[in-house]
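Read the single chain below, which is given as structure tokens and is the form predicted on its own.
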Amino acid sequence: MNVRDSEHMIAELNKKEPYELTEKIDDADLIIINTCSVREKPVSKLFSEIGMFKKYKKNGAKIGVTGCTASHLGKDIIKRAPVVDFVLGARNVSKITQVLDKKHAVEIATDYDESTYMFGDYRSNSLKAMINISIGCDKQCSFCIVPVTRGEEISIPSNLIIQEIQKAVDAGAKEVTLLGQNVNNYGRRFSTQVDGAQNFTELLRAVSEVEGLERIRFTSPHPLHMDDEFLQEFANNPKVCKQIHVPLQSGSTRLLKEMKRGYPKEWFLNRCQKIKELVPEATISTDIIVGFPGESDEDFADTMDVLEKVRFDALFSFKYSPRPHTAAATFENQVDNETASKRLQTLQARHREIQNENMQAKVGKVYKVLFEELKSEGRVAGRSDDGTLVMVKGSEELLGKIVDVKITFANITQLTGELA
């Protein structure tokens, strides 16, 4: 979502002046730091980044801070770092050209509605398009700051989504990724009267009818909203890639309740089992937090139990990080750093073993791969339908094509194959 926000800002800036990206700090007329605030580390890193840019930027170059950290720190960013020229919150992306020439402008309203705003066109990858289908989040997970920084959840009308996808396909895109904080909660709230798709399953069907579009991905769905109709569509729609992210957070039903996730361990396992029954070849990834306040050895054992039962193909795991404006930051029984670190190491070590076993099982199989990037030594890289990185010997002639590849070698991060 942050990548798409950055693309939107570039597109809006290009409406005003012909900006182009540069890798050299001392060439830049404008430096934008687009931030995340889900964990504490990116927030603390922000001010060291600002200091570095202040040191190396050319005279007259502007610095802007945007994104979620901008939303929750606002004016405090400029107080701590007066070199910053403007602060633009995650819900105010379309205002980038308005703040550009206002010294110390701060626009961070989280009730600002961009759900029907038509951004300019800019994509970092012409073969793959990222499309927002909703903004904000109505969940109140006790560990998460996102509802504070991105505001209430509003769905984007399906006709605007289809229109944007069609433009991307007409420009050469073969694949689209639908983006939202909880994509499968699509349709919960619109800011205008709408016709067309009213829920996520209906939206998937509508998107799949776009002529020329070959692949559909989405992130992130919420386990709570994974009803059977949605999973059937995921399984049976040939354009929907068989890769799904199912955020667990914890395997402990007791902690899931404390986290306000809305589902118990058994529901999560049931949904993953259903996915595997419907689509045995699907890859399943997840998010896990260790060291959440009050997490006992038994709670952590429940998380390890889910890891063993589901055998996730990819795992995004972190130690719990107290965030401002969240309920969990005030909870007692905060887990000490040493215990949390040991649990994280245990979780990640076991997952690496599972991941390696999952990848080795792909050797000898044939996958359809969309090639999108030239690599060194005469290789081309792409993604299989299930989202795995695949390398083959080849040239630019493969770019943009979906080709059968037989896998000949696997390591923990990627596959190597030959054209089938």
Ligand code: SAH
Contents of the next structure:
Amino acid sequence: MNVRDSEHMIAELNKKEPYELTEKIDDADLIIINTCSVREKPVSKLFSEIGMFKKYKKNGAKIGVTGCTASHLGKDIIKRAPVVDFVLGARNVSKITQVLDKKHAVEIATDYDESTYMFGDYRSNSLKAMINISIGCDKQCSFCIVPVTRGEEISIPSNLIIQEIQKAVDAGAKEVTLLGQNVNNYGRRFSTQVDGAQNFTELLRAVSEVEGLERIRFTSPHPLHMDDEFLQEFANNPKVCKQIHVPLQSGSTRLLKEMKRGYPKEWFLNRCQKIKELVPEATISTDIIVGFPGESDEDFADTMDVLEKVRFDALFSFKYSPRPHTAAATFENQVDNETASKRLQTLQARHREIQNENMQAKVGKVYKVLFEELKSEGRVAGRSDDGTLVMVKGSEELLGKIVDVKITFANITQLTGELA
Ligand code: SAH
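What about the form predicted in complex with the named molecule, after the form predicted on its own?
What follows is the entire complex, opening with the chain shown before.
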């Protein structure tokens, strides 16, 4: 989502005057630090980065801090680092050209509605396009700062989504990734009267009718909203890639309740079972937090149990990080760092074994691969329908094509194959 916000900023700046991207700090006239705030680490990194940019930037170059940390720290960023010229919150991206020339401007309103704003065109990847389908988040997960920084959830009208996709496809895109904090809660609220798709299943159907579009991905769905109708559409729509992110957070029903996730362990397992039944070849990824306040050995054992039962293909795992403005930060029984680190290690070690077994099981099978990038030694890299990285020997005529590949070798992160 942040990467797409960055693209939007570049597009808006380019509406005003032509900017060129540079990797060289001392070349830049404008430096934008687009921040996350989901965990504490990126926040502390922000101030060391500002210091570094201050030291090496060209004389007169501006520094802007944008994104979620901008939303929740606001003018405190300028107080702490007066070298920063402007602060622009995650829900105010379209105002970038307004703050650019106002010294110490701060725009962070989280009730600002960008759900019908038509951003300019800029995409870093012409083959694969990110498409926002909603802004904000209405969930109240007790650990999470996102609703505070991105405001309430508003869906983007489907005619605007389709228009964006059509533009991307006309410019060469073969694949889109639909983006939102809870994509399958699409239609929860619109800020204008809309015809067109009213829920995520309807939106998937509408998107798949865009001519020339070959693949649809989406992130992130919420386990609570994985109704049968949505899973049937996921399974049966040939343009929908068979890769799904199902963020677990914890396997303990007791902790899930404390986290305010809205589902028990059994529901999560039932949904993953249903996915496997409908689409045995689908890959399932997840997010897990260890060391949430009050997490006991038994709670953690429940998380490990879900890991064994679902056998995730990819895992994003984190130590719980207390965040300002969240309920869980005030909970008693914060878990000590050593216990949390140990649990994280145990979880990741077992996941790596499972991931390796899952990858080995792909050898000998044939996958449809969209080739994207030339690599060294005459190889080309792409992604299979289920989201796995695949390498073959080949040259640039493969780029942008979807081709059958037979897998000959697997390691834990990538597959090697030959054109089938
Ligand atoms: N709405 C998205 C969440 C985005 S944040 C979703 O449901 O997938 C991405 C992940 O960061 C979350 O799924 C969670 O696992 C992790 N996360 C969020 N808050 C956290 C915190 N306070 N400490 C540690 N990890 C956290």
